[in-house]
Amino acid sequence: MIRLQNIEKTFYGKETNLLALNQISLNVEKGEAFGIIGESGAGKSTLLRMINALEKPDSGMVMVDNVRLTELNRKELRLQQKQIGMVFQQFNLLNNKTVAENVRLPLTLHDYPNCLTVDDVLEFVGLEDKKFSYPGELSGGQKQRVGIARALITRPKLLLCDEPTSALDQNTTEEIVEVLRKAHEEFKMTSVVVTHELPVIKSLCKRAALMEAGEIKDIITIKQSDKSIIQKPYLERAIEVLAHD
């Protein structure tokens, strides 16, 4: 489903340059729930933005659903991006629109022949009673449920989640993780979750890439365990939490 090969990306500043991604190669299988983890500045979000073509690599290849994004023109890219749903850290809702209008927004921008209804997705995320509310009347967890509903209404082949729980408390995080897990199972889509929160990845994903300083240090298969997090350096702790019994 997703193939990245030898991706390089540098951001150029007036005084210094930042090598954001360095020789990134990665494969995500169709239908897989895949995690990308690392501390702030590791390059996680930049990598995610390569997958939906919001960023272009300086070199290397990005392929999604057997299409080379690096070779598409602007119109072709827009068509490809229609197949991708996004869930954001800060929800990205329009405050002057109701919940229903926010959820319906993608359908006003493009034609989606197999889309769901607003009522369907609001029921799925448990917000059918908030249809005519405004974002300012919602809690953080409810806002993120609206964001998930908006991402799902188009029936995307690929769902990208960029720090979907980092603005939420622990209890709400667990609720959102459950909604995302249910969505992955119900809609049979490929999911990529970017976060620094190890329990989120452990709950949602089967494999994860560990990033540090723009590089993938390891790709591990996640094992479920009830053991607590061991306070070690981040990469060692990540391996302990995700890969060990």
Given for the second form:
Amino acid sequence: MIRLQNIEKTFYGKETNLLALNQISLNVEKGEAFGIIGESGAGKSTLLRMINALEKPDSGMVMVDNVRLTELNRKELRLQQKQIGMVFQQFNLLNNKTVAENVRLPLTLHDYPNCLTVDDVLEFVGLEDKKFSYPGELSGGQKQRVGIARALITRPKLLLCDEPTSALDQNTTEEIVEVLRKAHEEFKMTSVVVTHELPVIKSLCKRAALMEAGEIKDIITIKQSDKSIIQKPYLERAIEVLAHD
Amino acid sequence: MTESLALYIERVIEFSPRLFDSLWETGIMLFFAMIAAILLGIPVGTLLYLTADSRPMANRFVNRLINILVNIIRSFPFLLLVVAMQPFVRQVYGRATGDPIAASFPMVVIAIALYARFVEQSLMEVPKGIIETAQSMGATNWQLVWKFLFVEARSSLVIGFTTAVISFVSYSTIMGVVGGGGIGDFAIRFGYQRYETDIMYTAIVLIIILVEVFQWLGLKLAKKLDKR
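Form predicted on its own done, so how does the form predicted in complex with the partner chain look?
Everything in the complex follows now, all chains and molecules, and the chain you saw is the first one.
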């Protein structure tokens, strides 16, 4: 589904230049849930943004679904981008639009013959009752659910998640991970998740690339833990962490 | 006291037709300035924003050019702009003074430059993530502007427009110097040249009320539009 070959990217600053990606090659199979993990500044977000052409490599090749993104003109590129959903760390919702209008937004930009309905996706993420609310009235977790619903409504063949839980607390993180896991199961799209949070990758992905200083150090197969994540309420967990060894 | 009040009211009634004519002329100038600000100031301001470095339509040449033009117009003392434009207005419209439509030409020019700057500033307040989101959805630049930027910047655009219109009121009074009509012309003729001080103050109070109304309407609308 995704093939990256010898990707290089340097950001040119006034004083120093930063080699953000150095000779990156990577394959992600169709339907796979793939993780990219590393500390901040490792280049993982830049790598993710190569996949939907938000960032262009200085050299190398990006191929998504047998299309070389690096060789497309702007119009062809937009047609590729419309089939890729993206979930952001800061949610990036339009605060002056209601939840329903936000979720419907991608459908107003392009034609999507197989899209879902607003009601379907809102039900899927558990926000049917917030349809007419504005983002300002929602909690962080709810905002991210809207972001996910907005990405899912087009039935993307590829879902990119850029630090989807990094702006959320631990309990909300687990809720969002659960929604993303369910989405991957239900819609069978290929997913790529970038995060520095190990438990998120562990519960969402089958394989993960470990990045450091713009390079992929290793690609590992993730051993799924047998215990399913038990969602404990925040206070219970606080007592567990603070009052016990 | 009552006598002087009665006298004042009598004088206001006497001058009211001219006062209302002047207000009407100011209204004409403001109308053209507002239309120009909306129809041309918004596109120019949006272009200023979009063509800046690392923005979706980054183009150093176009950006510099518009920037320089806007700066020149805005830094021109308005009275000099009015005088400098007279030959042009005469050529296009037939006359350059003594008529509110002729007076609207310099108003239109300053309105575009002034509001373009406000529009640019409003768009700069939109979080960068919104542009990225639009691009990740494969939005065209047109869609980015209409469906993302203007939606998020709308209350700021309205507040900027209100501030701009209030400046237009001020600019319109300068037109009085070249006999362009309007409330400024009225104040110069009666207050400055004929020492009808009470009538001049009446005109000033009317201008203040006008400004207050614009400010109130603008803020109310901006608040209504802002769901952030």
